[in-house]
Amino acid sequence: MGRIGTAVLWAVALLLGSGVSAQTLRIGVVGPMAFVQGEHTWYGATLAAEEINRAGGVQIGNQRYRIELIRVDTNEMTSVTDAATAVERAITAQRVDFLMGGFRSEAVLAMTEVAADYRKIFIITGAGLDGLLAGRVDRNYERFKYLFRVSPNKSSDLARTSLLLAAEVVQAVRQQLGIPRPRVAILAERAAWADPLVETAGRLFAAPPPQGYGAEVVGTWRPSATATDVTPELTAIQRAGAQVIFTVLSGPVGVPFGRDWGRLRIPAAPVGINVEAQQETWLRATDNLGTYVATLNSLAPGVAITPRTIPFISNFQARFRQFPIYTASGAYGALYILAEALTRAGTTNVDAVVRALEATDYTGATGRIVFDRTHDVTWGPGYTTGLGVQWVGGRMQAFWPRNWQVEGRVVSYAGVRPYELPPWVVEAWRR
């Protein structure tokens, strides 16, 4: 072989030991397929990586680089095993240079675990685990620096949401049902990210003001994130008195719970968080009986909480014919904050990408993502905070933020109207 032909072979080995393919940046997207959550994280990347590519791709150095999306099916809301296993195939096998997606808390802490093993840059865009970052890249930086998390919020800012949402459906009781001490039922899912929720609301909505709510938790429900029927926590539910469910429900259990609130009537008003209701399938996925249901949300029809919202969510209903889910948003602005990273870094070395990606300031569709210490998604006003939403009249509709005074300022969209309390709690409660 002469000389010509060894320095050939070796640029090729170099080329391939570097981890990206020739011109090719190769995304590993990551998520629970069979369900909408991977299946809008799918979506979202899809949007993102194909709007890029038209752009003309990445410009990385001297170098333009397009994106092609690989599709690992982690199976993560049945096996944890299965996840961490389909992650380290899409690294060894399929060769992707950068990872993003993951929904259940359990299973991306260990897919994470197989990411920082092998020095994968791994942005999280639908798990909420607040440990899947902090106690992690804050204190053990070498390790699991290649982790960032674009949304949700983490667990305990989720919360805080949440739970001024609630504020909102604890006033109107309050103040429409004439009842000065409403009682509050927690219902939420088995699952490690709902953990935190649940013990802060727990003390919150008992808390007297103007620290809490001053009502009363009259009990804690945990069903299985997949529960095909939840007709028993809510027949008891109904006899503890609520008039409130706090909702913590991220699994497919949302919808039996909706169905099943609607069919028996329960005099307590919904409210939290249901991903399921944030679908625009929600109405059909419960035989109608899911109106008045309210929950956090990422988006909602209308309402532009950035100038990139409203053509974000007409975009992907015209790709995809269904309304953006938080994951879909997340994959899609994490796309964007890695090839933008790629750019500022004008290399691929995982190093310099995972400098660039501390210096995010990227205003997407959900708000201004700017990382904190830990690489984890600030929370805030001017940063993301979600919206709350609710099915009234057949469609969905933001009840929050409306007028909302936080640290000296007011936030509020257009489009924004009054929660509105169920008929039947009304004629229940009433005095």
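Because the structure is a prediction, the values reported are computed rather than measured. Residue numbers count along the first chain shown, from 1. Compared with the form predicted together with the partner chain:
Each of S250 and R104 is carried by its own rigid part as the chain changes shape between the two forms.
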Given for the second form:
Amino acid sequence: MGRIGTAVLWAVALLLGSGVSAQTLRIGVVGPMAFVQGEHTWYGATLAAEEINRAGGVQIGNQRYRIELIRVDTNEMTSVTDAATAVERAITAQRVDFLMGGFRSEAVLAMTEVAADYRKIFIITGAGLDGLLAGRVDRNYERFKYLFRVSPNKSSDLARTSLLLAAEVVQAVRQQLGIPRPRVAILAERAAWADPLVETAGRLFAAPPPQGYGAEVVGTWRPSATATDVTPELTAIQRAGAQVIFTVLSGPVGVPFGRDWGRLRIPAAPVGINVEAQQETWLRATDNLGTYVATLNSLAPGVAITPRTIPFISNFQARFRQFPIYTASGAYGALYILAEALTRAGTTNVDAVVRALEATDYTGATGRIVFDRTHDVTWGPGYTTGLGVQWVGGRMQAFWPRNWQVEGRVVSYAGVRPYELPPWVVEAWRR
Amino acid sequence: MTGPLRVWSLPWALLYLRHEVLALPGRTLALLFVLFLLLFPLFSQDPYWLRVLTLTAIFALYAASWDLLSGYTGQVSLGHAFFFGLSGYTSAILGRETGLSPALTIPLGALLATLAGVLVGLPSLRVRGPYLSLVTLAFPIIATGLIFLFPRFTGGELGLSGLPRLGQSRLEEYYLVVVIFLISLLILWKLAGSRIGLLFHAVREDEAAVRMVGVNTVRLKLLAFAVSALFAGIAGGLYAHYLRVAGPDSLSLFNSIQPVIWSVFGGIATIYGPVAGTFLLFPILEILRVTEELRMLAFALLILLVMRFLPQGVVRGVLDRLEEVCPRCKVRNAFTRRHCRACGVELHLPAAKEVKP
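Cool, the form predicted alone is there; where's the form predicted together with the partner chain?
Whole complex next, starting from this chain.
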């Protein structure tokens, strides 16, 4: 081939190359990639990007765009500085068009400040604290209108759900064990986020029905979030005569709790938040002693929250050989929501996309997603609710919402089974 | 040349530059470093690299402040983040409550950090060595506890966000931080080289001996804590407003350990050592982002290797290869010189011949 031929080939290649890059949407997937939360954010986004690209990409106006994901490891568990700098690098050096992900709330706060500086849309898929959006989007709309949250439900809503799960277990104790006023122990890790939940739970358990649960709170125990032994707390709970343990655990203490609780056969049923028990590795981590533990979760095997839930779980498991955690379903949904908003907007103009995102009404794997005025995901019947799951028979199964009656509506998902009290709890308290 | 040289005259400056700066590789490197910082935006205004350099300057000041206390005086602080975070929080809260600008709230935050430095220094009058380190470690933990205790005031777990910016643009912020950093560094360097700096040294080596010659070591140690906390506070205030967030992370153990790593890597008890350590390690960690999985591993290996082959720190290790001390007058010379630039003594004496009996 002569020089002219080579030059023509180069020119064609450059033209094609420039054409392709002009029709690519670069999405920065942000997270602590060395941790399961970040890894699943990436997996969820990858699955969605592959599906969208296979279907021809995103239609924006007259053009179709392919999605290109940019992996942004924020190292946010260790350093907030690192996280904010990673986002700036993603925006300025890696030229991402949109951002999604984030897990640790304090780091997400710093990251979203950078995103707001550059007017980049940032869809949060892992951090739950209310203050990431409330008090920012509503009070300083012009600066923070680019922030949205798809998952999880904000902390206060997670608290509501966990208390609803506790109500199920209190009811089970009342009906199956014949104890009219069940005794509840509160076991919450020593962390700021747990404080309001402990306070609310204490009040709600003790208040008479219909406002409260008509139970008796026997005490509150606050181990460290990184404690490796909770035997003293559990022994004290047993001595206090509790039939239910309301757990508020997000840290690694969840595993020793499950192990010690099962090993000591504590006659009190645990329910609430235990992030460690949300993962499929739970039974292995607790030497199979964590069976019957119940926790709030977003997905459970075989439970079809929407028609999209089972296909999402199946495809995810087929592709990554793992059960998806909430950051995976969040990132998966976030990418579809963004793609649909871009199509509706018909342009990549940021303000138009923000307006289109605000009009989102998307049914995803974890429920119907509609943003409220703070750009947060709406919680409740008909929207996203979360799931109550319990480890029974070596697998995770959902027990809530099952015939949950609220404002004249009954909320129930296919595949949800009744809650089962641990047999040694039944044995200890049956009258 | 006719007439006496005035201190600020151009010929004096040129002579000083030639004989006192360019004559020594270390000082030449320092001059190049200052020029690089001041002129970098002429060549690139990439916001990402401006951010990296700005944060590096803030952390370098923080590390230098640790060095003044722990390197010079030997009062090893493992809770230096207390001053850094306290100032950041103070500046953030003052700004929110009173509406004052960062130009006022950062100095006020640094002032409170100075007072806190005296408070933290008080235990140093009774405990020493590892016990003092453990005592200093307790302070950021106490501060974190207080932050969680009053979440409405401090923002709790999330911290305080939306702080006012340091400047209108990344470039303005860069120059503001770099100028504050260079001035602070000059003050720290001058202080470390002054009589007080010598006394700091002496306290580290033998406190009892210093007391025996009539020096008030209590006052000296408290002074070291106060000055160190002041500059850590300035760094903390700048950091909070640069990141626009004052959160519990600024008080974390990791944040207390970082200046120790930077200082030991660069060379302790030098002031410029921690600066070099930070300006090497912080950008390297950024460059290593290209190998996401191996980033921290490569970083740790680099530190291990440097510590193995340059145990006294990068700066001392490199300077010892580039410069030589005159055996007679103790003046430093470039390694290329054959005779001392001050007294003319031959620097490379031939090895003495062995006399056989």
